Every structure is written in C-alpha cells, then in structure tokens.
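One chain follows as structure tokens, the form predicted alone.
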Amino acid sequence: MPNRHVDAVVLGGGTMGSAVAWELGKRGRSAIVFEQFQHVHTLGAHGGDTRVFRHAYAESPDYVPLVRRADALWVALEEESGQRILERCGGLELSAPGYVHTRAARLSADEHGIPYEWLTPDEGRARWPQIAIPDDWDVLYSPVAGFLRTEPALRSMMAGATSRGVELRQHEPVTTWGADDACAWVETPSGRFTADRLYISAGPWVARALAQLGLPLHVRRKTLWWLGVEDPGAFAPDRFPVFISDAGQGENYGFPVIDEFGLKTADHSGGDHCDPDTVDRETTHAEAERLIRAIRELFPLVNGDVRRSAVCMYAMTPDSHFIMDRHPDHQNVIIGGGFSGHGFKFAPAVGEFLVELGENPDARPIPILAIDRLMAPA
C-alpha cells in the first residue's frame, strides 16, 4: 500500500500507548496507534485486573507531582466514559525495622502536603483487626489511595481516542521504524507509515525497539496470586486497604476482595530475568511459598488456598526510575518505557508528559526521568 502520513504514530498500545492515544485524540491529532496484540490482553505488563494507587511516594518525591494530575486524569476519564475505574479504599504503607519504604513514603507526603496519618502499630490493629501488624513496624495510612481497575482504564482510554479519530490497529505488529529531519516512519506486514511524530510505548518489549540505544534495560518476570480468605467481607474495599509490606519477606504488596478468587497479592521485590517472547506464563505452587507464608504471618484469615495466579512483566531501569523523554538522536521520536513496574498509576498523566514533548520544543523531561543518565558516555 502507498505510505500514509498521519501526524503521530504510537508504537505498542498496551497501558502508555492507550494513554498517549487519548492525549493526541483529546489534541484533535490525526494518529496511528500499532499494537501487536489485541488491545487488552496478558501477555505483557498490565495483566491481573488491579493496580496500587498512591500518592506518598516513597521512589521519590519527584513522581508526586505526575501522580497528583494522574489522578485528576482517572477522575476525568470516569466522568468521560460512565466507567468505575478508580476505587479509594486507602492505602497503608508497612515497614519492618531496618526498613525504608514507609518513612521514605511519609517524606514525599510531607515535602508534597499529601494527607496521611502516622499510626503506632497499635493503632493500626485497632483500625484494621484483621492485620497482625507487629509491634515495632512503622505505619502509614493514606486516605487518598487506592486501586486502579486495569481493563475498564484501559479501554476507556482507548474509548476515548477512536471517538476523535484515533486508528487503533491491533495484530499488527511494528517491523522497523526509523527518523530524519522531516519525519518519523515505521514499517508494518500492511505497509508504511509516516509522521510527524512517533511515540515508542513498547512495554516490555520497549529495548528491542530500542536496540541501537543500548540501553541497560531487562524484563523481569513476575507472579501474582490470589488467596483465599476465611471472612470475604473482613477484605472488602470498605474495611480494607492496599497495602504495602517493606520486610526481610520481601516488598509485598495486595488488595481488597473484590472477586470470589480472594486477596490478590505479590512481591514487587525480585524476578527472573527473561525475554518476552518466550517468558514461561505457568506459575508454580513453590514459587508463591514464601509470600504465602509473610502474607499468613500478616492476615491470619488469609488461608492460604491459591485461588487463582498470572504472570506478568516489567520493563526495568537500573535505577527503577522511568524514561519519559525524547530520543537523544531524533527529537521527533518520544520514549515512554523501563516503568519498572509501578508506572500503570501515572498512565494519563504519562500520555499527557509524552504528547507534551512531542509537540512543545520548550518541554523538557523531568530530570530522574530523563533518557541521558542511561547512555554511556560516548
């Protein structure tokens, strides 16, 4: 077929590609979107229905800005497409002695006025019986937080950019691509295309497409569980929070019952290294055993039962800090990738930021974000 010319085309359209898709239809941009599964799907790093919400950010204090309009993103979307996508049931942030993640959290509410309480474990068992919070952990709840309903997020999104125009073409996998001065281009099994701009949004597979960056970029592989409990109504979203548990068990963190499968919950820390394509997508009793056991220690009515468990990806920097910038050799070409497995929360805002770079000279990235700390010095 002839090239067609669109003014941007966006490579993968998993969680940041729908989310730059609804950003360049809410612009009135004429765009291409190529993903090379069906739009939703669990091949990649947005399988497993749920994902944390929060605002007191222990990564850095620099995310909560892009946090803080992420949510007022979420909130847009629910009211543009009638979806229930954001769900604040709070969220408590745990932390065992020698460990950081809960006052790094509370510094980056503080520095930002994120509202949190500080409680003594104590407190926190009062409040939340059904947690065996130990005696000298550091507690954390914020009422802000919450969880994100992954599917209703992304289709919306999605929604949203073909209601204005978006083309979303699914199966339809992108072969090649390059730039110059006056476009960018990418190659396809039903053609080219070309634009004035071109947004890498490839997930797990975002070094690949980035290969001649030499990026030091890894897929982890990742196991979620769902277990079963001895009182449902003890975990739903009106009597229980997410949470996240720093401990020598590892950086664990879960959700309220929602379904009949149970708490769904996992280990954020650790993962095999491996390659997308061939990932093994069976998961093993044996694999869960030490999350089960921290898990039990911390809910007693948490039984143990795997009800149900998936796999998914993450991209990973070396610092677990995102890219969000531009490429350093074609400024026409926007790099959204290495989310490193807490991005899905920022997505909007995230769409919003690459767009943003794309079309504003002026825009610069956020400096612990930026592509440069990753490359080697020439």
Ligand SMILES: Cc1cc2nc3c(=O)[nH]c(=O)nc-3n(C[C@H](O)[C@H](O)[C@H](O)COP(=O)(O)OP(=O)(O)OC[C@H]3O[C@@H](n4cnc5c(N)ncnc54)[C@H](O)[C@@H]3O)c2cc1C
Given for the second form:
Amino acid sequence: MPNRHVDAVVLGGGTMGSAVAWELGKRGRSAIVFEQFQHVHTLGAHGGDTRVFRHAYAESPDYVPLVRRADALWVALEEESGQRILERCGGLELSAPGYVHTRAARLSADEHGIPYEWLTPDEGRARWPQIAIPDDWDVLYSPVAGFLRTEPALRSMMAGATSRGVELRQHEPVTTWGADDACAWVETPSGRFTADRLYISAGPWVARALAQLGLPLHVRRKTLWWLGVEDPGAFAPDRFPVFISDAGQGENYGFPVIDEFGLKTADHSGGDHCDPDTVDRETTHAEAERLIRAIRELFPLVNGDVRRSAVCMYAMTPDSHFIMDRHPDHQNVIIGGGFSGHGFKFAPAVGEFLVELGENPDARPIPILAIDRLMAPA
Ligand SMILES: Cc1cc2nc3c(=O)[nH]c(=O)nc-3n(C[C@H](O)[C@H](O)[C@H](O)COP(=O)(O)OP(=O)(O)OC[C@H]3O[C@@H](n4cnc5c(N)ncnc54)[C@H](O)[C@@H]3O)c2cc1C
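Output the form predicted together with this ligand next; the form predicted alone has already been displayed.
First the chain shown before, then all remaining chains and molecules of the complex.
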C-alpha cells in the first residue's frame, strides 16, 4: 500500500486523542486518528460514564487556567453538538483533620478568584442532611463544579472532528512510529502513514508508545462502584453535589444518582500496579466491602447493594502531574500522557494546547507538565 501523507496523525483515539482531533478539525487540518479498539470503550482510562469537574484545584493552582479554558470549550462543545455534557450540580470537598485536600483547593480558589463557600460542618449538614459530616472536618462548596458525561463528550468531540474531514480509523493499532526532521510516520496493520506532526495520546499504553525514553510511568488498576441508596431522590443532581472526601479511609469521591445504578463512588488513592493488556477486569467482594465501609461513614443512606462495578486504569507519573510537551528528540512529535487519574475535565483544553505546541514553535509547555522533569539526567 502506498504511503499516505496528512498534516497530522494521532496515536490513540480516547479522551485526549478525541480532543486533539476536534482541535485539528477546527483548524482545517488533514488528520487521521488511529484507535486500537472502537471509539469510546471501557478498556482504557475513560470508562464509567461520568467524571468530576472542578475548578478549585488542590493538585496545583497551575491547573486553574487550563480548567477555565476547558470549561469554555465544554460549553462550546455542547452548543456545537446539541448534547448535554456538563452538569453543574456543585461540588463538595471534605477533609478530616490533618488531611490537606480541602485547604489546598481553597488556596487555589483564592489565588484565581474561583467562587466557593467555606462552611462549618453544621452548615454543611443543614444543607445536605444525607451527608454525616463530622464536627471537625473542613468543608468547601464550589457552585461551578459538577460532572461530565464521558460518552457524549467523546462522541461530540470526535463528531466535531470527522464532520470537518478528520478520519477516524478504529480497530487499527499503531504498531510502530518514528520521526525525522522532515516528517513523522506510523505503521499499522494496513500500512504506513506519514504526517507533518504526530500526536501521542495512548492513555494507559503511553509508556509502551514511548518505551525508548524509559520514563518512570506506571499504570494503576482502579475500581468503580455503583451503590444502592435509601431515598434516591435525596441524591439527585438538584439536591446532591459531586464530592471528594479526604480522610483516613482514602480519597473517596462520588456523584449524584443519575440512573438506576445508584450512587457512583470510588477511591482515588491506591490501586495495584498493572499491565493494560493483562489487567484483572473483575472486581472482588473484598474490594466492595472496603469501599462500602468507608463510604457509609459519610453517607448512612448507602445500603450494601452493589448494583454495578467496573475496572479502569490510571496512567501515573511519579508526581501525578500530566505530560503535555514535545518529544525531547522530535519537535514534530507531541505527547499528551500520564494524566494520573485527573485529566478528563481538561480534555478539550489539552487538545487545544497540544495542537498549539505542535504548530507554533514559540509555544512553551506549562512548567509543571514539561517532560524534562521526568527525564533521567544525561
Ligand atoms: C476510574 C477513573 C476515574 C477517573 N475520574 C476522573 C474524574 O473524576 N475527573 C477527571 O478529570 N479525570 C478522571 N479520570 C482520569 C481521566 O479519565 C483520564 O485522565 C483520561 O481519560 C485520560 O485520557 P487518555 O486519552 O490519556 O486515555 P484514554 O481515554 O484511555 O485514551 C487512550 C487511547 O489510546 C488508545 N491506544 C493506546 N495505544 C494505542 C496504539 N498503539 N494504537 C492505537 N490506539 C492506541 C487506547 O485504546 C485508548 O482508546 C479518571 C480515570 C479513571 C480510570
């Protein structure tokens, strides 16, 4: 098969690959996205229906400009697609004494003028009687937070790309890639494709795609749970926010009830190291017990009924900050990876940022997301 040359190829058509594709489409670029599975699946980092969206960013205030840009782009995507993607039900951050998440979120909100309310536990319990907030916990409520619906988000971004001429090739893994000063190329079972630029957005498979760099990345197996609640109406999005609870039981987070499966919740901390191709996709009774025990302390109306569970993967960097940068050896290869379990909310802003890095030689990476921090000294 003869070579085909396009402006850009995208290795991985998951969350960030869809976002890159949307941005390339909006810029009128010719591009091909290669996805090893079908577009939108449960085998990588985007399964499980919903993702928390929040602006007061405990992980670092440096993410706030990116999430603000993402907010505007999610709204634009809803307008373009006619799909409902972002539900602004509000967000609650809770921390036990000695745990810093909520105070760090407040610092970043103060630095960037993000609206929030700092509540006493009494005020919190009065507003959400279904949450048993202990008397000595920190409580921050953010009215602009909420959650994203993953499937309409990814489908809308990819539709925004393909309707502008970007090609999506599903079930077509990239088996090898390379680059020189003139161009980048990928090979797949159906041939070789060259491009001015290659975007690598391989999610949990990113360490494999970048094996020659030997980056200190690893993948964590994460479980998701949907639990039955007494009085589901009390957990509807108009009465119940997304939450993050930082305490001895872990960093548990969850969502309002939006379907018959009940309250979706998970633990952001921990998780076994795994290989994305051989990860155990079955959840266990013992894992369910552990999570239910922790979550019931805050939500006594959660009953022991596990209605659904799933396994997903985090692509981790050592400092849990992303990689959004050019490849150190190839300026025409741009990397979006290591999203460490908190990347989804930023996706359209990540896509925009990566394409700008690819096309504008003056564009610079955000310092905490630069790849050189992870490179072993020469
Ligand atoms: C359980 C869980 C909960 C999370 N909760 C939140 C949250 O509440 N808020 C938030 O903001 N973020 C959250 N995240 C993180 C967020 O979902 C991820 O950061 C984001 O989805 C990562 O996107 P990605 O494009 O890197 O990976 P993916 O979406 O997995 O996409 C990578 C794609 O690359 C493809 N691929 C890989 N190698 C190849 C190849 N060689 N050829 C072709 N295709 C290839 C894969 O098949 C996959 O489709 C959560 C993640 C998990 C797992």
